[in-house]
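Take a look at this single chain in structure tokens; it is the form predicted on its own.
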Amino acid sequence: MELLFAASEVAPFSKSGGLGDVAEALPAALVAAGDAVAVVSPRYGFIDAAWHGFTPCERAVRARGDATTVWSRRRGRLTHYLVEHDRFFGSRRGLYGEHGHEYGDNAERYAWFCRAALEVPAAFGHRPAVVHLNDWPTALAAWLLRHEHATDPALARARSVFTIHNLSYQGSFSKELMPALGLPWELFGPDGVEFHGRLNLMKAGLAYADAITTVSPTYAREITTPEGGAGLDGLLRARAGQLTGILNGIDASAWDPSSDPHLTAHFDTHHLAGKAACKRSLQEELGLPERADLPLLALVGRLADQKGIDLVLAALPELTRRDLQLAVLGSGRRDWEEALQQAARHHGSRLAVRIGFDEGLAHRIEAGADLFLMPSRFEPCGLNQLYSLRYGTVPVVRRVGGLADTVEDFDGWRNGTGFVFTDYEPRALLTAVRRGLELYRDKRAWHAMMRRGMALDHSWARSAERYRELYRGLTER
């Protein structure tokens, strides 16, 4: 099957969180399953192409008028695209926005890249089968292909899908820019984009896509519910008969605790030893006491409402009078930051904070850590507490989205691979992480609860192979 696959980002070329994971692995391993896959995404002005391996097309692509150059790069039955406009990416140093603050344009940017994307298989010589978008920065192409692109050789036999890879972001713009765009008054409608009064490119989307994806089955049905469902749950409760959870998967060869290169031991499910000084280590690089009778606990990810920050600032006072560690990485809000540090600087013996990403810290976190935190308001997949069962650190996980499909609160017995918790409350939290010091003390059941976790496949093979039956559904109507 030949596939188009277009997304805002795509690691290692550009990334700002999960999507630009997805959007490498996935592809990757459609290919290895024996797909053709074209991926389509802009090049941002901090993209080195040529570096990348990318070189440019001897044949530009036009949007609106607009001729672009295209950069490609091909690995077998693999190949990325790169489009280019100078004013919507080239000069831009950020992805959606800089210093805290989304671009203005950002409409038009993403607009005008929808329609580029779909000017590549004409253009290269592709006939893709299914046309496979990524959340509202890809959405409008769902009804530009149905429109713009009906008589389209290229395009006119493609069924599109369209993944929700978090419904908060949904692209709300005034909608006085439907001109600027290029598209229709009559679009604008309860059946069409229009949501509360606005322009919402997320419904182009939902409305218009011939099938709808979400990155886990429970986030699938969270999401026609009032409670979860960002005011688009009529919609999605509508269009029910074709959304479809299918959960993400991880890169298993760039997350292996046999091998990976960030690591200074390695280990596996027989061999453990590597992961105490792997531990050692970790506390050594973050200026904690090297204790092993300690468990260390740790967070990496956005600070942001949804990943439940404010619920761990809470419970930092009781956390800090136990006998444990916390390390933290990440970055958002700067108040959050701001707290953080300074919790930081009193309990510099517990607590040890590093604002920023850091790629090859994150890897040595989950591999030295005992136990990782994710106390999540929602979350729709989640990567953190996969690498962490397949580092052999517990999670301690909220019951939502794609933690309550991926981590087994243990029983208390000898089933299990987390402390999972239900109510959103620091109360709740303490007493998931108090659950796991307890096992901690037992080193036999500890252990086994490790290896639980690390025999888990949540490699992309399988999570491919339930794209491409979803797929084979479409094309075969």
The other form holds:
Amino acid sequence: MELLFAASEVAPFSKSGGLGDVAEALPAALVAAGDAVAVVSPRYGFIDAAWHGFTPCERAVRARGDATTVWSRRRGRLTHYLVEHDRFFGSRRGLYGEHGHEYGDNAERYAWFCRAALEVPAAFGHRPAVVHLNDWPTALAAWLLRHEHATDPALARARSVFTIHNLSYQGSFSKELMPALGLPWELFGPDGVEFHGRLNLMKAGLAYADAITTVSPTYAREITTPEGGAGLDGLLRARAGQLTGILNGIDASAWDPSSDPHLTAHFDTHHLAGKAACKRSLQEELGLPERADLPLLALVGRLADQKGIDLVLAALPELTRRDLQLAVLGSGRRDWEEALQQAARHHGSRLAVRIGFDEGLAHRIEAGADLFLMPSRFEPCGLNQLYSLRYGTVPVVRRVGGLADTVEDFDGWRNGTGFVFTDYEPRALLTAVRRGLELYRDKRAWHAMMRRGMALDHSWARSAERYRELYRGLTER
Ligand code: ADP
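Show the other one: the form predicted in complex with adenosine-5'-diphosphate, since we just had the form predicted on its own.
Below is the entire complex, every chain and molecule, led by the chain shown above.
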């Protein structure tokens, strides 16, 4: 089957979070299963296309008058396209914003990208059976496909799939932008892109895609409830028949503790000694005392409301009183960045904080830590707990979304892969951590726990098969 996959970030070219990882790994898994996939993403200013093996194409695509150069890279049945637009992407150092502020023209930028992405099949000889769209930046393409490509021989028969990676980013803009985006006012209604008087680009995906997916079964249920639906639960309930939850996988070659190039030592289920070496070098790298006996807790992620950072901050006074170390890597809310750094200045021997985005350090933390904290308020799927499981770093997670689907609570005996808590309260987090610290003291039981997590298979092959079934169901109709 031929597919077009469009995303605003595709690792390793661009990435701000889990979407970039998925947009890298899912197409590759689909290709491994026998499909042909064209992946389209913007060429941001920081992407060195030539270095990544891209060459500029002779043919340009034209979206709303602006011709664009397209770079392509072909590896067997997997082709990547980067579309250029100097003003919208080439001149930007960030993806969606810089210095904690969103760019003011994100609606124009991604509406343009949607149109450019849909020009790619005709320009480069693809006839995708399915166009797979991801999150609000590509949502408008679901509507464009029906209204601007109804007679395009390359796309007229294509079905669309819209995947919600995170319902809380909806692409909400002033309705006054409708004409500038080339959208007719008929589209601005409750069944279209209107939401509380504003233009909501995600709604174009929810209302017009032939199928909707999200990244875990539990999140698929949660978003149809008023508590989890971010205002869109009514629409999602109305489309419940077309909504499925398919768990994300992980790129098992990039995240493999037995060969990870970011690590100084390697390990697997049968040889855990390398993990102790990784812990030692991580402590050294972070300026923490090199103590094998102290449990090392870690947190890597966006410092956003979703991630439960407020729980961690509230639990810090208690955590820093105990015999443990805590490493935090992340960036996001300024006040939280500052609060964490401030705490690290006070508790330097116990708490190490690195603000920023550092892929290598994220790998070394996963490898070197003993316990990994993910106390999320909500979590569509979450990848870090899956990396943790693979790296023998026992996850402490809240029972929400994909965390509930992937981490099994320790039963106090010999089952379970982590520590799970329910209430969104610092006490509940601390209780789960305390259970973890207790088990950590029993080395045999702890190693058994690590090994149960490490033995799980969260590679993409199985999830890709679920997507292929969905694509087949759509095209056979
Ligand atoms: P989300 O998509 O909500 O950010 P996920 O857990 O699904 O959360 O994916 C986060 C991805 O981004 C993981 O690959 C994680 O390692 C990476 N990541 C997040 N913050 C950082 C950071 N500061 N440095 C390096 N990698 C990070």
